[in-house]
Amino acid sequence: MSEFNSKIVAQKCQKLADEISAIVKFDRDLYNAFASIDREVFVPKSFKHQAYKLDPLPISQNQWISSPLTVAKMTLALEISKDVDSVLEIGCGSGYQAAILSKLIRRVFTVERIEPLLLEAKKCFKMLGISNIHARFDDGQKGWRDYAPYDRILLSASVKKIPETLLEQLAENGVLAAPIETGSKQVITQFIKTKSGIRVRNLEECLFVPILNGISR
């Protein structure tokens, strides 16, 4: 990419970060994450012209890349602080959410059940020079025991109930954020694991594709 094109991309990313921060209030670290990750890389060619808008967009395998606003809200629900070292994402999808997290947390682990999606996401990470994302092809409801416990866990697909396996892999005082299906609605919900049990807090409505069992090649 030429220096001129690089400047244009940087300007577009910063404008996107400005638009997000005008609606969702967050700190400079998250602002810089949005300003430094080129969303266009994660969007199909036919939708490149919409990459810097605040809209969810279709990707391959009948999946979607979330609205940047939703990515911001899910990230905020994790309550990331300086002492957070690891995060597990269930549902890598396009890889955009994981890329944002990679700018905030030292180690990002992401699991995707649809192999073609995961392969595309890994290409995007490589293209952007992101080296702290570890990606796995598996049923995300199993989590990723090898590197547990995780300080934070994020579900990028909706569930009726959090699998017990994932709560087991969450560190004490850790935070899990997920879109929970409640009747006909989905609500971003925060789960905090304490010595005395799990504290639950409902945040706001959202819309995600539902989690599915097994893997797909």
Contents of the next structure:
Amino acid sequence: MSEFNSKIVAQKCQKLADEISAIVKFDRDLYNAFASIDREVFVPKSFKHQAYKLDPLPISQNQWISSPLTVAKMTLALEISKDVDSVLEIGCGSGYQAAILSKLIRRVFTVERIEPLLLEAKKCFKMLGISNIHARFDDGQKGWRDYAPYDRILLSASVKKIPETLLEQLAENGVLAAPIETGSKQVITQFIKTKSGIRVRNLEECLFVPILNGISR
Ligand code: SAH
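Show the same protein again, this time as the form predicted in complex with S-adenosyl-L-homocysteine (SAH) rather than the form predicted alone.
Let us now look at the entire complex, which starts with that chain.
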């Protein structure tokens, strides 16, 4: 990319970060993450002109890249502090959410059940020079045992109930955030693992595709 073009991209990302932060309040680190990750890279060619808008957009395989606003809200629900070292995301999709997390947390693990999506996401990480995201093709409901426990776990697809395996793979004092289906609604819900059990906090309504069973090649 020419110097001129990369300047324009930087300006567009910064404008997007400004727009998100005008709606959802967040700190400098998250602002910088949005300002430094080019969302256009994760958006299919036919939607490139909408890459810097606050909307979710269709990607391949009937899936969606989340709205940047939703990405901000889910990231905030994780309550990331300086001592957080690892995060596991279930539902890599385009990879945009994982890329934002990679600017805030040293080790990012992400699992996707649709192989072509995962391969595309990996290409995007490479294109952006991101080397701290580890991506796996699997049914994420099983988590990723090899690197557990995780300080944070994020579900990027909705569930009625958090799979027990994921709660087992959450570190003590860890936070898991997920869209939980309740009736016809979904609510961003925070689960904090304490010595005496799991503390649950409902945050706000949201809309995600559901978690599905098994893998698809
Ligand atoms: N985080 C994504 C948006 C995810 S959309 C982004 O930033 O673009 C939800 C994703 O969850 C889809 O790609 C879907 O295939 C995936 N998914 C659904 N069920 C899953 C499962 N059991 N394991 C892993 N991924 C799953």
